[in-house]
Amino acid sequence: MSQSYNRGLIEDFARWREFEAGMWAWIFHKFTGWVLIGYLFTHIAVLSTGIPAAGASEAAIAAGNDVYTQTIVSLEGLLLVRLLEVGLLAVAVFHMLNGTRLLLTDLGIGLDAQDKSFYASLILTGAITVASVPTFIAGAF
């Protein structure tokens, strides 16, 4: 029978330092996976304010006067909500190759460079993310 003790408050809150790359990954996937869920409840939910342009005339959806378009454009006028662009590209890139990183180890590629192979996705997140930032922030002003 297995035996377990108290270790009190203080030292479960400090073992955070001793995780290494594998736990690190780990929560960032689960963190990502979860943000990229409630974007996807946020996005449909603002998309249906649009629902009324169905019921819009030919000639308003092509001056571009229906509901729709002018909530996408009111919304992408805002620099929050490009700079929360920016945020849902990190994740998304994060996810995606830590996602490719975890079905390869799966496969038994790469399972003696799992640490760099992690490092190497946040690096590489990184730069797409920077590099993608002049796109993004490019209409807002």
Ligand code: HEM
Given for the second form:
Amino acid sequence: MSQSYNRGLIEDFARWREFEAGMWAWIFHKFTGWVLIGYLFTHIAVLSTGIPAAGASEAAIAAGNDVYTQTIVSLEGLLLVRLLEVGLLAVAVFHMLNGTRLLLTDLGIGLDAQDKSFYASLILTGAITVASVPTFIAGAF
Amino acid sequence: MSTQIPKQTEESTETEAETQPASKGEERRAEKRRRAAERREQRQEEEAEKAAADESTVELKVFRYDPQVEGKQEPRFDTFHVPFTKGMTVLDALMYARDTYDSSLTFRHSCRQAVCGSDAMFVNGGQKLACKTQISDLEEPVRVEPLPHAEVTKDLVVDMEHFYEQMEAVEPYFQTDEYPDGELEEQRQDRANREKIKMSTRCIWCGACMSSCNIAAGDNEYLGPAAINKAYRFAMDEREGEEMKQKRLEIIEQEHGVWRCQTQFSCTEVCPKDIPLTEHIQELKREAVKNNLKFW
Ligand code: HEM
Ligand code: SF4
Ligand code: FES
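Can I get the form predicted in complex with ligand HEM as well, since the one above is the form predicted on its own?
The complete assembly is shown below, putting the previous chain first.
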């Protein structure tokens, strides 16, 4: 049946140029969806290391000497972690906004403006991410 | 083309003379042919040089490939300089290149007015109908390739068989078992219903949408946008009746039917007849859900 004829790099480059809004939205949505899944498992794994804190004395917890608080504090002390948090927010916000766009698409709403709603998702994601930077980076230096 | 007719008669005399040993006259004719070919080549070269130097020409880079000709089995791009005229389409430019420089340049075309659907190509990185694409709207050099995700037969010609199979899989013809009462009464469609299916009837089977679809590229069994649009055209036609609509929906909602669509909108972007393909696919998805979830 129809097997694609390999035109090598020429075809690959051409196809990138061909991509329009809806296609980029799809790629970004895949990407962000899987990044969120990846984060979810990392999140669970890291927090699990803090489980012994459940058995710590009340005094240790009040003083912030338990494993849980120590883990969080040391992680938040790293600039890299702060930057990754900004990235995570960007990824999550885009996935939510574009996800809403896709749900509307499924309901047949706003199909004529599908490219504009994608650009709007991008711009809004950018704005929210920039606005979040002070909160995430505060005290990291 | 008129220039080819004398050549054909020459060839037929040749076959008649084949049984006899090479005569003097034949040798002379062969020599004449060889010289004519030389002259033609020289003229083509001169034309090409002149055009390349000219300001008001368009540069075309055209994909060339022919598995049957030695030296063309390795795909390559040929450059043609075509004199620009106002209103020139990509198809016009290709025809000029073929008629003036290289008569072996192969592509499909017929109506030249976006009706027959034979000349969908990949122009500057997008699926376009060559006869509906103005050169003046394009960046130069204009790169012309055969449709992606289809087997190339020769130059710009791809094998459309798979596309046609998918189109036929949805039974693209009117079927009904609901007839009007009177024997000679017409089977009328009301205006609103005609309006609903209007855009979907415009498909010219060019295959541009299928070629642009990422999902179709990865799943050979996916019906593809054009076939689903065809199914929409009949499923939404009220004259077909309820029973027929059930049958239509069964085809539409099969595993490789509407649910493969990921709303990338590529098909809608490229369709030369401006059919809102994604909209139709989405509507059929909702029809399929409504059909299966019977809460009301
Ligand atoms: C308000 C929040 C969210 C909304 C509105 C949303 C919306 C969506 C929608 C509509 C899809 C289907 C895309 C399609 O039709 O092709 C999707 C896919 C997906 N989402 Fe979400 N989502 C949200 C949150 C999340 C979260 C928190 C995660 C991860 C933990 C996640 C992971 C994924 C993944 C992995 C996919 C599949 C991607 C693929 O197509 O391969 N989403 N999301
Ligand atoms: S739906 Fe549009 S792009 Fe697809 S085959 Fe028909 S006319 Fe061509
Ligand atoms: S030649 Fe008929 S559609 Fe272009």
